[in-house]
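In the form predicted alone, a lone chain appears below as structure tokens.
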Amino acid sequence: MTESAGRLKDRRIALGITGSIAAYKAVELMRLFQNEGADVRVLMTTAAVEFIGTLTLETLSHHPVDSDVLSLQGDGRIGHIAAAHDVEAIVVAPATAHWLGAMANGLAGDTITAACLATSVPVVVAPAMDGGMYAHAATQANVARLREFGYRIVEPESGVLASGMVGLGRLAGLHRIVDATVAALSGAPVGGQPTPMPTRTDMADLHVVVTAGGTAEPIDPVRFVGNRSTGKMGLAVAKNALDRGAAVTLIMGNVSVEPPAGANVVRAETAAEMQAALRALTPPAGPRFDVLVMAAAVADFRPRSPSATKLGRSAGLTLEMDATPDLLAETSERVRASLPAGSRRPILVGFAAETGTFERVVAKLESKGVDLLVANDVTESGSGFGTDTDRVTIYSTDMPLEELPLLPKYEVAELLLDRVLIRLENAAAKSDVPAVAGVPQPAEIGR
């Protein structure tokens, strides 16, 4: 193994390989997990030694393959059960749907399974399979179930399936997983909003724009027509893009926590000012920015006239209300207006917030223009203004509708991201001409 000061130094690391078509990226996981310090010993299902074998796994690890779960080691212990007390974290990559079912069940017929039932360290999944086998009620209730023992689960990506089809459930980044290990063997909270060391660097280059936080349209000095928006959602894209190495413009209205360190952060804090700084971004010349995602609650509705000073009370009130612009819709025909001949088309993300049903996200896909429109119900438990998790579907232009289960917002922005990305290249596979976006300072946009 190559000595490494990584963040895994000296670390004991359990990879469990089960029987997906990905198990081939799991020798490069190890390589990853070594490099980072870690020692590894492997674990396999009979079905992962089919697609891989052991030879190159014992080779690399210098430990030998535990893949029957009632072998013996050669000091007569219990292969499987000593590697639930010799390791510090057990890593399942990939995890195939019937290793999920058989894990929520407690069904220990590989070693896998046997030590994960017999360890306390903590567990790391990452799930690979066809994207209706992930999509199905089962695989999400056994992905359910496995976080409620704990278990750090890494969501799959979406893309080119082994089957031929495009869909949510290719293995994830594998640095994605060794992020999710360093932060398990770290003891960050599995269910909190995570921190990652900032280690990817696949946005590097890049220019980001998130609007984020409701806006407050005045009735007079002291009151306003407002939402129930806290920009959480907006500042957990904004802080993923930045972790990953993009610049990030973050135009932000009321929230209720603070923006991520590193943003370059304008206020808005109606959406006249939105919007003003909204087409600061996109002049004449073309856009500045290579991704934007607006998700922030702009207010429908302003006062006609708001008033110049506080309103008494003791007569009532009647307010004639004005609609605000569709600034996402404004924004996309500027921005293909304004595009320069033979340019790239920056990737444009919308948010919806629906509630009860989503019969009109398919028609704002459209009439929006944008090429991501990421819907949730704001009445669903954990899923609507304020929480710290959202069950989010994202709608596109070119692929179908995915449906995320519940997640921490921070885990919903990555994966939006990936897909984001996703799209980035594949435009540049078609054209040489790359997106050049410069980063404003906040006096050239506003506020």
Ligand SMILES: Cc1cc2nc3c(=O)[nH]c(=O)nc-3n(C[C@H](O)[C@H](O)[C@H](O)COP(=O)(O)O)c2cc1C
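Only the largest set of C-alpha atoms that superpose within 1.5 Å between the two forms is called the rigid core. What you see is a predicted model, and the numbers here were worked out from it, not measured in a lab. Numbering follows the first chain given and starts at 1. First, how it differs from the form predicted together with the ligand.
- Glu269 is not among the residues whose C-alpha shifts by 2 Å or more between the two forms once the rigid core is aligned; its shift stays under 2 Å.
- Relative to the superposed core, Ala38 undergoes a Cα shift of 2 Å or more between the two forms.
- A displacement of 2 angstroms or greater separates the C-alpha positions of Ala114 between the two forms, with the rigid core held in common.
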Given for the second form:
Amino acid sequence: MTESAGRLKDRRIALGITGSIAAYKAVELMRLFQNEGADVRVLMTTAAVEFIGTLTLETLSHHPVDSDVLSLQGDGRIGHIAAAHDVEAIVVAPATAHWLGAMANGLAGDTITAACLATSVPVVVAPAMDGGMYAHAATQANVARLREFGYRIVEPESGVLASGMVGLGRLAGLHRIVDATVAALSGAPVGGQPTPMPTRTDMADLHVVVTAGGTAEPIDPVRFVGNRSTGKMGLAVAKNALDRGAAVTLIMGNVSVEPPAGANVVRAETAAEMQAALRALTPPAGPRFDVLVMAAAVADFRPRSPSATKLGRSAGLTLEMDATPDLLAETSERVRASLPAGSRRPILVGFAAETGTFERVVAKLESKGVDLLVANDVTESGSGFGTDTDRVTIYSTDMPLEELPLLPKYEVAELLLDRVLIRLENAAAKSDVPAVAGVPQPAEIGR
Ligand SMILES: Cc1cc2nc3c(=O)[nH]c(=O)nc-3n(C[C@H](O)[C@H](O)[C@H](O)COP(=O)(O)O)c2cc1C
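I would like to compare: after the form predicted alone, may I see the structure of the form predicted together with the ligand?
Below is the whole assembly, all chains and molecules, this chain first.
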């Protein structure tokens, strides 16, 4: 074991590895746990053994690996029962769709489910699979069931998957899994900070999706092309919606402030990851939200061929860039194309960071297909990136433009969501059709 005075010093952890392509990352995860001071023993499904074998894990953990639910230990104890009693936390990473289903139903056909059933210690689960598999209602229902058991789910991330496709299903960053384990062992409430009670209820039946922060487009493994966004405006919108009782999914790029407690956070670092997260929320069956506020500063260009290795300085650097997809226009098109007949269209809000003039905003309102476009002049002092205040002008498809004074971002968010609510009420008054999404069940959040 690596000696360390880390956050998991002398804690005994069982690492359960299942048959996902991401199983190879489990070796690195075990090292991270050890670097934090933990003593790790490994449990594996037979499929996981097919993927990565046991030798490396046995060597590095200094414990035999238990991959056979029918086996006894050298001292005659039943392996999975011994693990269940000897450890202080069980971490299942990666967790396959199959394993989630087995666990949700208490089917002790492998050593990890058997240990989880036999134990009362905290269980942390990090799913990893193809985006379609993760989005499937069966998988989502199984994840929801595990949450009911009190298991801590470390949501997967969006990005390139084993199939080569981009989707939401990639194993969470290993540091997130370690952090969740530290939180589990410290008795922090599941889900991180406790969810505060909403102060109002005027958005109580709504699922609001907010994109926030800037994207980071890689040049090489070390550098990226980014922008000055700190995410404060998007996070203020998310906070205001939570305070009004909405269920909030926050698709978050680089931000400089903590996301509000209670939001379901989906990390998306690049434009491609943000696109994948938005696509997962607008499947062919119809959009899964009532309101979408796109406040993220998504890169307009990304390096054409990011280098797999760190670039040296001696050769100089000329970057060829490609335009990124227009996420606002694409999402509004997907919403319209997928909307089930007779259902109410969600309200779509975009943000436009302009410099000096708003000449282009009216054309943008039309080309992006949104209901409201919030423009601000990022060159104005006290407004735009990094500030706690903003002076915005709200353009809409059905009302004259509104120039708001310089206000704290939370108040801008409040006024903006007031206008969203008016549009939702107007739409409801015009027809009796139900909302598209309604408040998502826990299982539906975060795809
Ligand atoms: C190359 C390959 C990669 C796979 N990756 C995953 C994956 O990432 N997630 C998943 O849920 N299943 C994946 N599967 C399918 C599982 O291996 C399969 O469902 C298996 O029965 C899981 O067994 P277990 O849950 O007992 O470990 C993959 C299969 C193959 C052939």
